[in-house]
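One chain follows as structure tokens, the form predicted alone.
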Amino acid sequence: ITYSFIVGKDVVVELKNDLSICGTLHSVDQYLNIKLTDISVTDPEKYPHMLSVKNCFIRGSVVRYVQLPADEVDTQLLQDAARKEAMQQKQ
């Protein structure tokens, strides 16, 4: 799979350590290291230490989740998809 469609979108990465991060992808590479900028936490009370950070690196295999902008997944390809995966299950 390659990510380089949504470099220069905005992103939200959940980490495993629950930490949701926000920003700009920057980057990301086959392990799935990603370099955003322009972050921002969604949880700054628990994460105070985070609010002077601007860009940042994430190492692959911390990463959780990686929500990206709704208007750049195709639902469409998704959807079809998982019918034809169901479509084979049942057979």
Contents of the next structure:
Amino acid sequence: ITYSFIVGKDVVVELKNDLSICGTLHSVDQYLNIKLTDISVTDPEKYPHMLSVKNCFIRGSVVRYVQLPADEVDTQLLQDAARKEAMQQKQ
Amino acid sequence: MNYVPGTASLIDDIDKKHLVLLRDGRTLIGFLRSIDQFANLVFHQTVERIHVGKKFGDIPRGIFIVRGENVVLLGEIDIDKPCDTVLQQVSIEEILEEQRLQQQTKQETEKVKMQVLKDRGLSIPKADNLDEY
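Please could you give me the other form, the form predicted together with the partner chain, since above is the form predicted alone?
Complete assembly follows, chain above in first position.
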């Protein structure tokens, strides 16, 4: 399943170290590594060292959640695509 | 990370100044010189930046090879973006002392928390090594 349909959307990525980063989704790869542009740290800025960072690469293995805006994603389409893929993988 | 357009590749970040956050909480800043499919990174003119509150200190580290599994986040440092206005740079000795104090208080609160949870028969696994066996 490719995630190209959410590229360009504003997302919030929550990491396993409890850091939450808001940004525009630039790209995703096969490992679910994420590249975000125009980032900002959503939680109260307990991480000051990100001040001069505009774009970042997040390793897929450290992502806990990717929060998407509900109205910008067609969940029905997504469900169908995921179901089809699960069926294919089963065979 | 493969060389297909639209995928999250680091190839365009080479030779630029970056900040990398490691799983153990360390922050390294340096020029990214080499990458591979595991997000293993080679940093040049690396500096380890320690943050405590509003203060920070830099420790020069030279050339660093970071194993991909330890990378949390890699960010390009934008020199145009105004940054060091709120942060105050201090000497290495001072920041290490501040860090030691911070770790101490953190460990103490963590210890109390663990004890309280233990008394109730609960335990929270550390997210850091969930994927490891």
